[in-house]
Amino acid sequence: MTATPAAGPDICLTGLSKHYGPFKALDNVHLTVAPGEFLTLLGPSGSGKSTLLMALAGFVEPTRGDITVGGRSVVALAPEKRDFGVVFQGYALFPHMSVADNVGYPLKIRRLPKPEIAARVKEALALVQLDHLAKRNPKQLSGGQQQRVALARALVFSPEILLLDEPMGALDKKLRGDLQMELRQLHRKLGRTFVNVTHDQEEAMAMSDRIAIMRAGRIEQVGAPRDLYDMPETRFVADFLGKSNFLEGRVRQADAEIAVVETADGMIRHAQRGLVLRAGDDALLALRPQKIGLGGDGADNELPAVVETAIFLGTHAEITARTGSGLVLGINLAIDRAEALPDEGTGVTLTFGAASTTAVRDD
């Protein structure tokens, strides 16, 4: 398990579907995972992310479609024949076995020699910083330690692909944050392919090379965390990954650089990028709360509004303001701009740049 450069097989899902009667848990999914990539499947409950991971692991048989690893179909292979490491949310440790025996179990069933098992177990436990707890039983460990044991067990036979099904879902927030960083560092050290499932947006953003956002059994959008956040393609992605305000209107004029969108609160100048708007189009613009300021001269866009709530949260302030049309917008102000918060009921001018909005498709 020494550090290696990103290598190994790619994973290709082609037209992958899983139906339970009329219900489509997976609906014609196409996805490629590059060798050595850390990819996270992100989505709300029922979006199909765990079903996709379990189909990849071999625990769910697809209704149709194919899964290839390094160009070879694995759909007909039993889970144990795929040689993937799998880490579950519930740890799935044997309570009557020691930590070392739990980690060594995959090697024991492969009938490796005892000296080799002992050496690999020692190396795997050192990798997750638990070599000093090898003789303890799982019930003597904390939740975070048990998850590390499960991770060591999944890595002990040196799989090229590691599948993680909400591995931190049972941990408290601080411990999740610590383990996220450890897992990311471990991925970089090993250079293996990691496919992770979570419903936690911050976890996905912190750990992943790319994120595949799922909805209703389909992949809505795939990309690097920054690209998905800055350039969402749909209302769902813009609202699921972080928070967004939405401005609706009709494009009155447009060129290659700027589209002018008429909304119920006036004209909005929008810098063209991603989805290109043309004159006469209906437009839906996503606007992140932190992109909105209060007052200031020279802004591309200004909207009169009345403050409804203003809450100081230490590092920033969260404000809601209602425009003349009745649209309520959320605003996040950094602490240096939030030192004098406006009172509720105060009239303000909301300002934002033409490059602050993103045109998205409606759902």
Given for the second form:
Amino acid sequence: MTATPAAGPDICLTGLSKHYGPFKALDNVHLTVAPGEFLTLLGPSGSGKSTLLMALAGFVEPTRGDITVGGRSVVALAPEKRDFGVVFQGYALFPHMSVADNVGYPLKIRRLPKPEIAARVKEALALVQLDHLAKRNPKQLSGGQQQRVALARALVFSPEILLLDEPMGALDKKLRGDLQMELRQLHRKLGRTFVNVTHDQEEAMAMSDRIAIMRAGRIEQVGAPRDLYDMPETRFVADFLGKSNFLEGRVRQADAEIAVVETADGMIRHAQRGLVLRAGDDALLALRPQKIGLGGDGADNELPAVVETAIFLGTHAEITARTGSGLVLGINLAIDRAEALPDEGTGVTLTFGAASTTAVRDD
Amino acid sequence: MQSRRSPGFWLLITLVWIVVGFLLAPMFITVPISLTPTRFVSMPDGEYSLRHYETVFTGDAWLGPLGDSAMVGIGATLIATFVGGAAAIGLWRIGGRAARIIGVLALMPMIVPPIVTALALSRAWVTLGLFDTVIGVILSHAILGMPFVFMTTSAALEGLDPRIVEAARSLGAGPFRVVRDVIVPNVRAGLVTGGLFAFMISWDEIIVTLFVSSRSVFTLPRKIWSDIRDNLDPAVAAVSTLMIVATLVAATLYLARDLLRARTGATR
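The form predicted together with its partner chain is what I want next, because the block you gave corresponds to the form predicted alone; please supply it.
Below is the whole assembly, all chains and molecules, this chain first.
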């Protein structure tokens, strides 16, 4: 999982809940984070991901449930006793201190001798490539530089666990990409546990060993990015992590390999995996836009449709097409050859394999 | 970049100076009066003397009240700054509607007419045995000065990211250490400004002082007030002149420091 052998404690959340009156910010959350793992809490705003991180950091007192680190409960521990590095939204650098003093502050509190503080500050700033800006004031730094100072400050006292609350939130897209790579490399180099919060699915996919998708105070699904993308368990996950088309229907017949689902647009053959469909069940099939082709012979499924929009985007084309029943499907078409884009308003046949659909739970 | 000023501009400038002169001129009448050689209040008639300054600086008649005022002022400033600053910081941390309501309460001593405060404190201090004690007067003045510290500190906190408190705690600082290391350094300007306000309010406070003290605590405004009632001694003018000079010196130093800072800031 990481280059450096993973050491340190694991984090265990059991039945964690936080209620604000009738509102459940966290609702019976169970989660285990392995030592050295890079875990991202991903969800829309209000899904409880920041509350969960702040509960870990000690700033939100859970209504119920327990948090253990290395087997020991930390719920009763004040934030300053937990020894976690935290990178806050907006970085929260101390405006009255220089960059070096900001980074040295946790060491000063731990009463390290001055020469050692200076040496470790230098080391931490070198780690984020900011050693030349040690004497600057935080206000004189760009957003990306401030983010790195916050990172150095959270890492300088060698915490075993680093918590990141939307660390890229305030940065522009290009910079975000660069910093994602850096953060990932830093994680590999240090071999510490990182718990990251974001609403940006690309960021989550790019950096994490595992992603926990949150919704309405609960964890919807946890897994490696690839597994979550290929095998979403619910409609929410299928739609939140990448785009999906959804086909609704009833299972007509099913065996161990193939289920045939009757939809408003005809029968759809679905290769069984994950959630098992039985004859008579209501079924919801998720279908990624890039799994749909136009025309071609021998496909398991064919759906006649009319092209509504067709947009050329360089690497691919985005097409929307309406089926006979009025269902609008999104299609991502790779354009590798000088393939002609269908005109808007023309009839096409949408094709996809039986293994392209994923059965998900509706919610 | 020179632009021609319109006649309206010059008219405005002239008017401004007339108003300023009108407001400030009476203040400076005390300067010649303080230099009169006579024993009664009069304009000096070609002859000048420093005898009234001598009166101020010798004996207890004026040095006593000056000392009392300084002691009360410093004590009241310290208490007002501590309480007002702590209240502002605490409410900033709590936030929300409760904090806003309590914030209005903290401003009450400034809103309530001084005579009401004076009456209330006078009764309370008699009951508590604080009437006509230095502590009693200091507490009274601290109550009057506290809202100003509260206001200036609250204003300074407005621009501060509340997350720096959580950041400091995550780095290992306990709640009190956070106040000392992170909050106070960032609101120092607000605390100092509020403290100066509190000191100035104490320094020329007379209404409440009259109600909570009689003989043993005798502040400078009280001495001036009773002197003017009993006998018109030009020493009052000398004290006034000294206060004007002190104010001018302080203001000049402050402006000079600001200018210097702007200059060095510009060259950096």
